[in-house]
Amino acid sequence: MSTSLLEELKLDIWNPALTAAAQAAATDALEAGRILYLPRLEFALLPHEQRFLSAEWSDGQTKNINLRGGERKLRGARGGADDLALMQAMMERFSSQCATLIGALLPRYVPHLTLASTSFRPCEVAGRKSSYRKDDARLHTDAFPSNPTGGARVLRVFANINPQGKPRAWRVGEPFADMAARFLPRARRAWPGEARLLRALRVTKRSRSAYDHLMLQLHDRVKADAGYQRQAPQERIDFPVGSTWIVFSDQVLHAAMSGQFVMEETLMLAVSGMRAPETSPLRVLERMTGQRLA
């Protein structure tokens, strides 16, 4: 598979001995904006975790079945206990597997980075009904309404786990910085009080930052436009079975196409524990705008 955002690394286990210079590498790498991609690093299930693998499993409210941060209690799915604590195990193995992963590729993240969610996602993506906002079938970068980052990276893992073979088509677009400038200049600013308005009725977990208001117009407004949809600069990358990924998703244009059966976890990563933090979009924004926002 040929793409110019691919970085591929020819890894085939969860814990490699890298040089230091190859660790560099990766971090630069994901920092530019590229994707590291894993073809030879498989998720393997185990024999009695194979039976996850059916839609049935989720609950039919949301699209993924997921752990939340320190929380760790099972939600989307539905089964009985003893199978949701097995199918609860599979995932706990996945983030401890991300978390080797990012320890021996990545290790300069390590002491600035947060779990923020582990999923397990058993349903197709084409076809699936939702508002633009929510459709993750257009190009977007991830801005999150509820959840305020506060201008923390989005580092993301995913393994595509399909036992039929079936690849996760991807679109990716153009460099976070084109898009920005596209659209920066219709996103509306924030009103006065808004942050703390939307903290008091409990619509956000915390206070949005200037950053997180920017992120989310930027977000709404690549997806309703139909005509960049279209016609913005873009690629398509098929992920196969048996394949990893690792990718910044608050600075990579991504859109969801097709595929079933994927597992993910979601890092948060502080600003200031970045090689380069002046490529973040905090800073991108930060420079478009003249203004701090977070």
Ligand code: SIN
Contents of the next structure:
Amino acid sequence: MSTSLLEELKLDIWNPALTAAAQAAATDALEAGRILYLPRLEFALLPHEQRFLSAEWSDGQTKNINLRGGERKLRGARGGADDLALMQAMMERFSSQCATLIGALLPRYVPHLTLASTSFRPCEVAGRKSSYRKDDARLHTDAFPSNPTGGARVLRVFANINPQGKPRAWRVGEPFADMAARFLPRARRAWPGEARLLRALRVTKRSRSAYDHLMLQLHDRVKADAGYQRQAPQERIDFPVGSTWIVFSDQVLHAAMSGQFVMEETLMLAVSGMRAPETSPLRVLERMTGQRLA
Ligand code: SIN
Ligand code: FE
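For comparison with the form predicted on its own, please write out the form predicted together with this ligand.
Every component of the complex follows; first up is the chain already shown.
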């Protein structure tokens, strides 16, 4: 693959020794909205984990099998207790390898990161039916209805573990600021008291900031615009089996078109931990609106 959207790193271990210059270059590429692409970094399953490569482990209710927050309770899976404990151990191993990798590659982030969730995605992405808001085959930037970030960045690590050689096929869109310039004028403003009401009704786990409100508006309006989905600048990227990639998914427009079996780790990064905080969606939207948003 040769696309400027990718910053390719030829690492093949999760704990590489990198120079400060290489770490800074990786950080800058990520903050500029590029995807760190590690084609040779494989998340290897143990022999007894190969059997988890089946959609049968999904409970059919949610898209993914998840471990969330500090609680780390396995959700979205069905199976016997012993099997599910082994599946959870596989996910925890991925999570700890991601932490090791970030410590080696993006060390300045480490004191500013919190672990949000780990997921195993055993279902085929192509042809999945859902409402347009939940349809991740439409270009979007990530924003969470019930989990406001208050401006913090969404940093995600993916690894394709498909056993049949099937790539994870994404579309990746235009820079965040270009999308925001197009869609911000169409964003609905929050009505007075909306954040307080959503919190009181437990729709949100914390109060939804003006930033989170706008990010959700952008997420929904971009997904709803069929013309934009077809015509907006975009590239298809196939992430092959055995590859790992890292992306700020709140910044990079992405859509998952096909593929089955990926691991995914979500970390939240405080804007103050960035090398170039002005590139964050929070600061971009604050410049565009002329308002403090979080
Ligand atoms: C998404 O974050 O929208 C889906 C990415 C994927 O599962 O490949
Ligand atoms: Fe997404």
